[in-house]
Amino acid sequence: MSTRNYDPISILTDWMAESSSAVFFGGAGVSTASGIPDFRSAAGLYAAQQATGRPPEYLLSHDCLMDEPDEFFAFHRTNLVHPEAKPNRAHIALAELESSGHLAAVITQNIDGLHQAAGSKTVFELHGSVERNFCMGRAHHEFSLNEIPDEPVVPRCPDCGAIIRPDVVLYGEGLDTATVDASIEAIQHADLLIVGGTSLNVYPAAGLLQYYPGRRLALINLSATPMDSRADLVIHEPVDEILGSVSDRVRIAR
């Protein structure tokens, strides 16, 4: 039964307070309050296409990395690396809900590492993270984002000379199987699934929702999604505000 005609924050708070294995599935909208634009915003990647004259799907692809690494890294550093960004209320609320025993896992399509920065422990990063980097040589030496120099534009391993690439899923690459399997397992065992800050148009990530067997599916997104009609609760409000309010109410009720 749909609960659209009732106070959505109260309903979601009650569900979360009763939950011991909730899962949050999030997208770009979770990080916009931290100053990181989503793909289609005025400052997003598709707007950047007008400046470069080339589609972001190519500039952030495996082909571009291999064929034009200068172009790849220039675009990657300008548009995907945001060292100034800090966790917002959504990230902090999810970490609090995990710490209090209500949230089992965060599954994110974002690559900014802000969930971990906020204190979340169980985070499945479907598309990887800019915080992790590795060289493309045989040894696969690992580097943190802080260890990658600004120059040269194409970073190279000091040990083997191979290109150091970000540990993110590029266009033309598949998702990490172990991360997908762990995400599916978390969703299958969830007693509440909250989907926030995502249009659910990016596959195969969005397809993971089909594995949720439960009845409490909540969607939080500014615009409508293809899953709205199947959800038990739909909230078209900023995800940081909603999650922040829910976490505050759950904490007060304890």
Ligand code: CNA
Given for the second form:
Amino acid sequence: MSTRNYDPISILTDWMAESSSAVFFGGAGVSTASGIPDFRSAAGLYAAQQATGRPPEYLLSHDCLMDEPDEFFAFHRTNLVHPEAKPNRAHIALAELESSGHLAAVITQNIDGLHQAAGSKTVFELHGSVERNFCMGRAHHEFSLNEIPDEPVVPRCPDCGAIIRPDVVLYGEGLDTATVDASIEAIQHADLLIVGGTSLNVYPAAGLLQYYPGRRLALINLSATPMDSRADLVIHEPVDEILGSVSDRVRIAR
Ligand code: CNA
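Same protein, different form: I have the form predicted alone, so give me the form predicted in complex with this ligand.
Below, the chain from earlier opens the complete complex, with every other chain and molecule after it.
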């Protein structure tokens, strides 16, 4: 169907209302309205950090964690841990659409835990979560975010003294196979795939979209992405506003 002459929010609302296995695939742009900067926008972390001469790809790498843990944790805590952040309209809309039976899963590159905080149940965190932490010693003790003291900067396990690291996928580390497999399964069975708030620059995560076999691929992002030409619907508006409107309209139409 040609979508050119229709209001894109109406099209997306119709698709969502008809859907029983929609999947949302998102990134950092989903949480900017919660006050968490993304990576690649002009106001994002990369522009700010590059000014200091230390590439964020290094500061968020496995090598940095092992070789310069002070640097790693200083950057991680300042820029990636946001305990004050609250879910915004995007997170809330997705949780509503799941509980009303339209949305099957959220696949996220985010590590902020805000989808779960909004009430989403099926969330595949491709890059892990700052909410979970574990000690790098043999016992692999687990710690929630609020169990990690502010000092010292490099947190250490009270039992074995090993560094307590966040359960996030750093540059130079692989994705969790079970999470990837579950994400592919959800995408393959989706009757609607919405991609939002991601530059689609980070692989292998962005490559998962190739598993979608359908004809309802909607892309919601402020800036253009490499997938725009392959999408069936492209909306260059805030993802929180669009998903909020779609969820409101689907609820009213019920
Ligand atoms: P990115 O490369 O920074 O891209 C974000 C995209 O979102 C950009 O193209 C923006 O134009 C767009 N955008 C920003 N705000 C909005 C908005 N309100 N509505 C629509 N679009 C918007 O981030 P990606 O997620 O693509 O890259 C993946 C990285 C970012 C993952 O490894 C994450 O762990 C990492 N990250 C996560 C968080 C978080 O957990 N909240 C924050 C910053 C970075």
